[in-house]
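Only one chain is shown below, in structure tokens, and it's the form predicted on its own.
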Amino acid sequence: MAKITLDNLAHSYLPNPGGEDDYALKELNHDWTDGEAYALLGSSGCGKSTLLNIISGLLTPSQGRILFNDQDVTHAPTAERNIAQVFQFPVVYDTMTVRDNLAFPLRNRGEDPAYIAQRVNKIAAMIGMEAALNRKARGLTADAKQKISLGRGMVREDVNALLFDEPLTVIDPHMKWELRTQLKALHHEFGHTMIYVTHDQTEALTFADKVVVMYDGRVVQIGTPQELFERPAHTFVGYFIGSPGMNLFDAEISGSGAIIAGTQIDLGAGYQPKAGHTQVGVRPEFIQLATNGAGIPARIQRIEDVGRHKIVRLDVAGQQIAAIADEGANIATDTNAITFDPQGINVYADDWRVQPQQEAA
């Protein structure tokens, strides 16, 4: 296990980067705690895999350092970093049996045969491959091969970190939840430092202790699932986390009030004046519907019943927004306004969250 330190880290795939826009990974300075499970979450091309490959040693950064437990490993080869990595597509030895594939990392390190057998049986049970231990990998399906890759990554107990690069892409959907649960159980049992790259918010939020949200080569927030949901540090986090994501309203901010679509609203807290593009962010869960015109004018466009709740799609001054209502709620057809729960309001200036100055009286 290892604490992982990213010190002034950045990377460009260009030989002579001329500015920040030339960097696939913009400057990072973070300490990732020994023994925690992290998910790197973001859309394609945001820098997730670049960062993972720098941590694993497959890529040398353009600037800065990587430290494991305060030891500089920036230029150390992958083999010396004592990590296990599982890639998006399965990497297995086709001519070996499932048993020999799982045992390979341990045999390569000269472990005792009895210990190897015990670990292989335990991991095979975790990934549901007990019945196939004596089968050659060549004839197995892609998702079975990926389970072998996952198992081979998990079989060692002494690694500094386990790195997963979108490992469930080829896994059958009904197996994904089970394998995420097994990975979580492994983390709780052995306390490995785990880093899991994904573009799927469900995978990230159900797997990780802390989610590292990346956007345009930059880490925009590190937090628990609850922190990301309640207080998104960046508008991208509000948009990307949640289904539907956060609603954003252009607003004029003044103290504890704001004007949205010509209507004055109470923000529930005071804010200092901010330059730039100011917005109010409210998740669909914190929007209430009104029929008396008290609030921001809104018109219902459609209602989507998704079983657990209803998603109400509304038009607010030409902008499409979403509100969530209970499954049993009776949505009034004469709804003509929306209001906000003050506890669910966030204020943004140029996409970054503004800290409230004080609670409103």
Second form
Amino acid sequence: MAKITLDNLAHSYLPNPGGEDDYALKELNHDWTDGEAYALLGSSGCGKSTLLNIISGLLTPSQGRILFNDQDVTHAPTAERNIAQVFQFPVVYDTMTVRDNLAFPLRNRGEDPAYIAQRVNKIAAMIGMEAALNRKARGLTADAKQKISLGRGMVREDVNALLFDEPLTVIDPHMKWELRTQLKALHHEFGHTMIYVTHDQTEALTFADKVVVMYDGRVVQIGTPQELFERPAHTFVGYFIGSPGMNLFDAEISGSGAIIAGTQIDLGAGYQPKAGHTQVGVRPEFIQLATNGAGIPARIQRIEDVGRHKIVRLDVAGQQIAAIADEGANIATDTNAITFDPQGINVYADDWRVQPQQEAA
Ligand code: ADP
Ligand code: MG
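Provide the structure of the form predicted in complex with ligand ADP, given the form predicted on its own shown above.
Following is the full complex, with the preceding chain placed first.
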């Protein structure tokens, strides 16, 4: 197992990159802690696979270094990095049995046959394919083949890291949950460094200790699910994570107050003056409804009952925003204003969070 260090790393697919826009992966410095389970989360095209392939050695970065336990492996071939990688689509040997497919990485390393047999049985149980061990992979469904790919990725206990690139895309929804649970169990048992790429926030938040959020070729935040919820470092994290995502209001900030849609509100903390586009971000969980006009003028557009709670859609100065109310809450149709729970307020300048003055760094 290994700590993985990205030092000044960046990648462009162009031969002569000019500005930042030419980089699929913008400059990045980060240590992936040995033994931690990470999710790499972001929408399609933001650079997740590019980063993963640089770590595994399928791609050589155009700038910077990558180190495993402080050893430079930037130019080391994939085989030398001792990494297991599972891709979005199955990679299996059709003419081999399921058993031989699973045993392959172990036989390749000259492991003891008794150990191989025992390990293959264990992995087959994890992926729910014990009954199919003697079948040829050819003719199996895409779903079953992907389970074999996952199993092959997990079969070795001595890898530096396990990398998963959207591995559950072709798996049916019920099995997805099951396999994710198995991956978590595997992590608890062996403590491998794991990086799990996904564009699905639920997958990321349930799988990982730490979530690395990418946006447009850049890592915008690395944090626990709670940190991403409470203190989104970038507006993208605010609205990409959460259901619905964070509301953003254009605001004039001065000291501990802000003006939103012509109304003065209290931010609950002081802020240094900031240039650029300033906004206040408040998640729907921290918005309260009022009928006495005290707050920012708002009008209810519709109420959605989603089971666990209600989502109230409101119009605030022509902008649609969302508030979350308890399932049993009586929502007054004459609601005419909203207020914010100060705990749930974050301030942004040009999309990056501004730290309030008294908050510890
Ligand atoms: P993700 O995995 O997050 O969907 P990728 O890392 O695959 O994103 O892609 C990031 C960006 O790099 C995208 O704009 C994509 O079009 C571009 N890209 C990916 N692979 C290549 C390649 N082999 N050649 C040129 N551009 C590429
Ligand atoms: Mg990808």
